[in-house]
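Here we start with a single chain on its own, the form predicted on its own, put down as structure tokens.
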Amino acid sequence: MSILGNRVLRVEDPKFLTTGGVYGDDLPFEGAAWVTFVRSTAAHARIAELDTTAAASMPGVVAVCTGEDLDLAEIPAGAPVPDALARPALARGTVRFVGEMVAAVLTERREQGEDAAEAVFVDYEPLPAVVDPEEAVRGETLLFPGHGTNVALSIDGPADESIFADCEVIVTRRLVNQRLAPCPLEVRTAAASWADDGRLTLSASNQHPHGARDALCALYHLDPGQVRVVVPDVGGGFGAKIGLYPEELVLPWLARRAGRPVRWTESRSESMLSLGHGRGQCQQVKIGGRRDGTVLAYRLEVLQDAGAYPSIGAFLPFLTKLMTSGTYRIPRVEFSARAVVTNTNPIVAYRGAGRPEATAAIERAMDLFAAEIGVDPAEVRRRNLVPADEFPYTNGTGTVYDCGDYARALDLALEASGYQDLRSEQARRRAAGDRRLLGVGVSTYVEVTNSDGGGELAAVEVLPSGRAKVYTGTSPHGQGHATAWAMIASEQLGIPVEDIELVANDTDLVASGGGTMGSRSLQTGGLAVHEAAVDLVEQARKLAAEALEASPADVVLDKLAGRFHVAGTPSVSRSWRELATEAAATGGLRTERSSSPPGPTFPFGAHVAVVEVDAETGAVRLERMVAVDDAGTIVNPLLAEGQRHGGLAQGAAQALLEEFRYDPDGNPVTANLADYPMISATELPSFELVPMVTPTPRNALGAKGIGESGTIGSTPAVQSAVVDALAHLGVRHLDMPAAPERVWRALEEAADR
């Protein structure tokens, strides 16, 4: 019987759960000197004055540095986006959001460091303020000068007005997909340290531990050998963490300054203000079809906030090009987008990253198509989606999908809804005139995981003790990659799951890695592990035969007994413990694999919503979700769920709570967790999770990613419920998120018409 697809339990928890994890926060660092970053307070200013004449004199202050002082490259987003709107380590002559770094101070206490920043002048000549991104495109004030315009990339498509002619119906909408703050409950913490002969040691609470060190190699010229990264437990990265920030890169030199080690760790402030921000997208929408629900055209444009420095978030359109037309066989589809600079933390990824904005946008487009011709927005969906037996299949903008039974998933999802009693419910709430509206909201969504098809390093060994270790490239921060990789390793070898301890996060120990993030782990990292406890086993056969004096090919593993044996005679054996201990003299008993899939998977699904809003005060409840998250073979149904479960959460929080939002000059207004709600239990009912299982033929295991999928397809299900129980008093659309305010006043608005 296969441990596969079995509720195994998390190996990682009993850690947790007693003795708790160790966190960059908690690890010592002895002679450490702390670090305490001076921000700007302005969101575009030239730096006129900076003087830390008096922060240098006060207790415990150890050095006081200015981007005067760095002699540091400037960071740069990365090609096609220009070098001219590279960032400095620290600001350099202006400052371009509130929260940017202009000096670190160091302390041989943390609380010295408050006191000294505080002590540190600095005189601002205030420049206009750019915090829209439709004001930025209009370049009427510029953030870099020098570039001669606010937009870092463009994606630039035909605006070909005739692939609309023959559309019985058009529809239009600007929609806005808000900016979010990713909110980990563990913020950015890391510490530097030079050894004698040169090597540099970095801590960071991190997500993709071999692409700092590859960062930190570029910005101090050093070889792979000569940097170090470890990475302990992680709390929450959801994208924020992939990459380092100016904060990391500095402080090898600040270490190198100081002569010994130094750490940082931000507050909660700090995080709202300069942890990268997500979404932040402006849409504009046309779909066009006949009136018998058949959509025949949509165009999308994109305007990407990528906030004053470009980074992941400039490219983030490219992701949403690949998920263009979701689900649907729609035969002409354009995209096109321009991602522009703004007075504004800067954009980087956020859980599904680039691809959430892409359904939200087809989505709410098939939405109002639906309500434009008068049929039922499950049908009109039911009607052009992707059969199943055209896949592979080719998007409208060249993206080809694996495999796929949208059809299915939107069955299964009406059926487990009760969709048609529900609206049932609803006709009869809205005929006897009730105040709790009832809202039904519907998606379906296809998106992308292991977008760039990369492979991923694993190596499995076994010990002389019998018990194995799994070596993995992906970075375990709360997936459950201990459980999961264990069980792929135990599939193969039969030692027992708790017998398996994974080795990650530390670039000393593990050569090579592709990091998490984007749902790419199991399809890469799992598929690695898998190959290589294959192979071992071979290795181990080999052995074992030449210890029985029989051919490989006739010795066979008894797994539940952990044991070598010709077939037919299991009396005579070799064990795991036994093989390894004699392999130790020539190297032990390893096998080593990089493995890379033929291609991306593309996990899809479909969400119910139902909401119920208060016509008089616009509180909106979340009462039911209902989830079919189809992300082929399951390994472990535990851990996919825990995945689906935290996505659900995020993605139903950005339709109703969640958004980063700046005054027109440029000042945070929700920049800390009383402004800036968060969800929480009390805002959620119960998911109603449906399987659905769809084997990808990409990978040996069948498996695709699921990190992501619950909040892609949540968001707009929720957001198309809170307009549907307020369409039938002529609110049209609702821009996220649907606050009771917003919601109240779109009621509003809408009696005055």
The other form holds:
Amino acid sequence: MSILGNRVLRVEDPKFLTTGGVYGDDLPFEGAAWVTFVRSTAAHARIAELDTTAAASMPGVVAVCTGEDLDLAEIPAGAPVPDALARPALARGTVRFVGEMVAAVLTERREQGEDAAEAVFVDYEPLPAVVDPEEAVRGETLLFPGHGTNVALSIDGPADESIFADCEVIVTRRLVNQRLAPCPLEVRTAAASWADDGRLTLSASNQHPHGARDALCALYHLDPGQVRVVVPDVGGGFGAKIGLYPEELVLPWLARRAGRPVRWTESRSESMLSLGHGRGQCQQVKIGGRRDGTVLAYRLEVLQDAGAYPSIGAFLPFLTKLMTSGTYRIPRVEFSARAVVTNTNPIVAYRGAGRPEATAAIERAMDLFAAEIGVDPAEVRRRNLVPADEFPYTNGTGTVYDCGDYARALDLALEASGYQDLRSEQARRRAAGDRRLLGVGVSTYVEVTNSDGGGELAAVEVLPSGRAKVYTGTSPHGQGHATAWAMIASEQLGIPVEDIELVANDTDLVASGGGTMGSRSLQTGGLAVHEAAVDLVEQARKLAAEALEASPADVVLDKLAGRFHVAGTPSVSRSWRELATEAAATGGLRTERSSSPPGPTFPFGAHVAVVEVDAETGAVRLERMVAVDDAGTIVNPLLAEGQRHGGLAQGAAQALLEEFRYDPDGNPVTANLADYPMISATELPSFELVPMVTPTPRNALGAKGIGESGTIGSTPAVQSAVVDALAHLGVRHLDMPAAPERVWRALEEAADR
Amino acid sequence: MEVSMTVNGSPRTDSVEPRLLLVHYLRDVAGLTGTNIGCDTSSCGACTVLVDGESVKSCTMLAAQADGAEVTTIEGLADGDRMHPMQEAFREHHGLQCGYCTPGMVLAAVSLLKEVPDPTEAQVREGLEGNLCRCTGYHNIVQAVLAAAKAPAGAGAGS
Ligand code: FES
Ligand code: FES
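Same protein, different condition: the form predicted on its own was shown, now please give the form predicted together with its partner chain.
Complete assembly follows, chain above in first position.
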């Protein structure tokens, strides 16, 4: 009997539940000086004066360093973003967003840092700030005058009006996919130390230890062997902890300067200002088709806010482009994008990273088109979905989808939600003038996981104790890798899950790795574990054959017993423990594999959201959330459902509540968790998950990624439901989030019409 | 100044700064790092502990205010090797992912069931409003608390 597909409880949990995890801030780091950063209070300014003398004599101060002291190269975003937009670890001469670091203060004790940082005197000579990307693109104020424009990169696409020539109906609309704060519950924390032999160790709350190692190697001109990155337990990342930030990159320099280890943990308020933000796209959509509901042409133009210094965020439009036409067979599709710098915190990846933006745009466009021709939005979607027999399917921007049955996903979601009944209830309420407005939103989505199509490293080892170790280059931080990877290994080895230990998040113990991001882990790292375990069984079979004086082909592994024997004679056998003990002298029982999946996979699904809007106040309540998410074969439904739940919540949060806002001068107005409306338990319903499994042919597990699906499908479904609640009043669109004030205004305007 | 309290069943006395927050006392003085810090505006609940059986955000209280009290942190909830029914329920229902909100969430839930032994789903959601979780979407946390309320031992008991 296979263990795969079972609801195996997490092996990780007992520790987290009884002693709590061991996060970076929990570690002692003996002898380390505490680092506190002085952060800019101006959005855009010249630093006229920076005086650290008073701070240097504050109690406990070890050192105060500014950008002028620092002899580190600036940190570039990478091609095609020009190096002119690179970021200095500590500001030099100019600050470009509130929260940018202008100095670092090192103190003996943590609590001394804040006072000392306040004693650093900075005179900011204000420059005009650009907060709005649409203003930035006009280039009246330049963040980097030497670069000559605020545009960091462009993806030029055709803009051929003739693609709409045969359309009976055309709808255009500007959409805002607002800036969000990722808000992992654990903020960033890191520590750096140099050993006497010149070796650097960095501990950081991060999603990609090997990427962090490589970044340090590049900045400090070190070989990979001279750097060790260790990642302790991580309290969530959601994309925002993929790359190392200047805060972390500068720690080794500070440690060298101080001649001792240094450590840093940010406060939540600092984190809100300087942990990368997500999304931040302004989109122009144009959709056209026939009155019978056939969509013929679609164009998406993206203006990506990159923040003050382009980072991963500047590249999000490339991912958006891949998924432009979503689940639909649209004959003519155009995409273009620009990423611009603004006087705001840099944008990075956040759950979905570029794909939720694509889905939000096409799903809004489908709704607008449906409203224009007066056809039910679910029906318009059905008429345009890529048919199940057309896979592999090449979409309008050239992306090849592996497999799917989008119509079935839609049907399942409609059926589970009781869609027709909801529409009847809506009609009844509208006829009765009910002040509790019912709204129903439907989305279908397809997304790309493991988008670069890369592989991953795994090693599997059986010890003389009979226990196994699995090494992975993925970077678990809450997803449940230790359980899932043990299940995959157990499936091949027949060693129980509780006897398998996961080794990860230490570049000294795992040679290479792609980390955990973009829903890549299972189809790359899980696959590698599967392949390495298969290899290990082969290796062990040969050893057993020697011991049993049989041909390897005749030796079988009894997975229930964990023993090898000649087929038909189970009484004479060798256990894993015996084989590992025998092999100990000759290098042990261990295999290593780098998986090489043939390309990315494309999870898909359909969501239905039901909201109730209070016609008096504009308050929106999410009543139901029905989700069909097909991620291929499921290794552990418990974990997969957990990923879906979390994703649904974050997606709904964008549609309903969350937005990171700056005032026109670039001052953040949602800079802590009291002001930023991070979604809580009261604002969400329990989720209704509908299973659907279409295994992908692209890997031996049949698995696609599941980490981001919930977010990608739910945001447009919830947004659409809010608009739908107001549709009978003539409302066609509302930007996110559907805060009561925005909804109330729309109600007022509708009443005036 | 001197404070005395019983932490997870063990009495202790320490001399502390009058302004020291309970959360820092627990983490830095008592060395109990299971209690986490997630914000600086008393918004997240990651620092929730039980003080005389009631849940308190330990970043909103001075160590001095807990003088004479019985404090329970996540490290003290289990009965030896036997997990508390609420801990069991969180595991059974996959009520945690990264684990960062978990100590606070579990203790808030224990306190909630003490007040409302047989809550509705809405009561659970309202009861946990002050405890944020970014990973689970709350679904499985709510399931865990509802299940714990039905558990024979009664999850509100024992602390
Ligand atoms: S740390 Fe957030 S409420 Fe105490
Ligand atoms: S499990 Fe990660 S914040 Fe709750």
